[in-house]
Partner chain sequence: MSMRTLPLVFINLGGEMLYILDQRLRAHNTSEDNSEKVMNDIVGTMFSKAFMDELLKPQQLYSHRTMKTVLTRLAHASIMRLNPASMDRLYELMVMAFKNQVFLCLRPKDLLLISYNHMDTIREFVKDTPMAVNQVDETHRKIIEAYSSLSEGELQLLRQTLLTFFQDMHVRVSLFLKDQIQNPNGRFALTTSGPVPHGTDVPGLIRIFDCRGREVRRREFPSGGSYTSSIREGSFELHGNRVIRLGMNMYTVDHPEETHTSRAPSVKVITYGSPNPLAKEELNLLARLMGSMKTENKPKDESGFRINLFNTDKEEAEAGASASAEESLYGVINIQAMQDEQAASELARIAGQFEEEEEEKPEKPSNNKGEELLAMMDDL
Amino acid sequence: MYHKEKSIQIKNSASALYNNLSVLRIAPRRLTHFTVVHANMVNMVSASWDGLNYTHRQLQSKEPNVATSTSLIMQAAFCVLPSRDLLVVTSQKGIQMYESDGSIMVYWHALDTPETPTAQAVFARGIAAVYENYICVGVSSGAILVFDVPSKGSNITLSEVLEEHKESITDMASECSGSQECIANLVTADDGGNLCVWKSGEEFQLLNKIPGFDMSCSSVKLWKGTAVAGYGTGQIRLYEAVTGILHAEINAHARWIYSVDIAPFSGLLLSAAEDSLVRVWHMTITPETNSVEVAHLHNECVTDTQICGARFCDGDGYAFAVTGYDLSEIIRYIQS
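Is it possible to get the structure of the chain by itself, in the form predicted in complex with the partner chain?
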């Protein structure tokens, strides 16, 4: 179904972090940006669609114009808003937002770090762009910071802090089907496997809380009102977000899942884990009849590699890319 394409070499290896690959497709310029986190820097490579040009850039996590040491980065993700695209980078020190090509930092938000270190780690993790002009970022305390993003410029402001999760945020996702009819448009996940379902607005509204079973949810997506969550036990669960009804449960992987992704136009689902396997599934979700169907389509094994990032490169799922711990390349697969 898929075959391996030429890999893209990156300047350093990928770190073992959840969701450690972000992809932004820029059709008008016929290129795709990829970001991979390595310790205290983000490797960005822009690949032209004809496969001839690769531009590399590295971003470090620190406050602008301050000579403090850099800190370890937890996640880097592209945020697509109606009027602009931004690259958000979260670390132990704070949150940075760049123009999507990584050229200029437009915003910096410092995290409150205690004077003397506490046993509880401090960091930001979990990034999502939410309808209409919000970027949400999770924090290790469980709080979710909601930033209001103007259509251009750097006048980004912290609009709200949502305090519902009690454990560190792991990942979050906004509704990706493009449908305006979905009531819920954000799902957030934490280290205890708990999912919160929200409706965005000037004040975000909590619609539902789906309890975890003390097993971390490391990656989550929201499509057609269905929350698709990957867990540390290797299970994937599909919940109807607003009601919390469990539609499907897959014993998908033999180790901790690090990434799930959805191709919204085709309903393809991608899952990747520390067991070195990437799996492609197909979901059929009919909200009107409340029916959900999941079929397994394909496996790829990245030999001897604990996978830490996997993303579709386009909305149809025609191609996907994968990163692995200690691997200095982005492996690509396209449909045969």
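Counterpart to the form predicted in complex with the partner chain, namely the form predicted on its own:
For this one, just the chain is written down, with no partner chains and no other molecules.
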């Protein structure tokens, strides 16, 4: 179903972080941007669709009053809002927001770090663009910061802090189907495997809490009202987001899942884990019976590689890309 395409070389290898790959497709310019985190750097590659041109850029983690910051970056993700695209980078010190090509930093938010070191690490992780003008970012305390983003300029403000999770945020996702009918449009996950389901607005409303099983939920997606969560057990669970009803549980991988992704137009689901496997599934939702079916379609084995990032490169799932710990390349697969 898929075959391997030419890999894209990156300047540094990928760190072993959850969801360590972000992809932004820019159709008018026939370009795709990729970002991969390495220690205190973000490797950014812009690849032309004809495969002839690659441009590289590296973004360093930043902090005020320090020339070069050594604070580790936890995640880099593209946030697509109706009026603009931003690249959001989270680290142990704060949150940086850039124009999507990485050229200009438009906003910096410092995390509250204790004066004396504590047992708990401080970092930000989990990034999602929600509705028309919000970007949400999780922090290690379990709080979720909601930023109000204007259609242009750098007048970004922290509009709300959501304090529902008690453990570090691992990932979050907004409704990706584009459907306005879905009540829930944000799902957030934490280190205890707990999911919170939200409706955005002037004030975000908590709609539901889905309890975890004391096993970290490392990656989460929201599609047509269904929350799709990948866990450290290697399992994927599909919940009806608003009610918390468990639709399906898949024993998808033998080891810790690092990334799940959804192609919203086709219902394809991608999962990748420490067991060197990337799997493609197909989800079918039947609204009349309120049921979700999942079928396994395809496997790729990236031999001897701890996979840490996997993303579809388009909304149909025609192609996907994979990163692995200590690999200095982005491996791409395309439908045959």
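Residue numbers count along the first chain shown, from 1. Under this definition, the rigid core comprises the largest set of C-alpha atoms superposing within 1.5 Å between the forms. Note that the structure is a prediction, hence the values are computed from the model and not measured.
Threshold 2 Å Cα movement between these two forms for T303, core superposed: No, because once the rigid core is superposed, the C-alpha of T303 moves less than 2 Å between these two forms.
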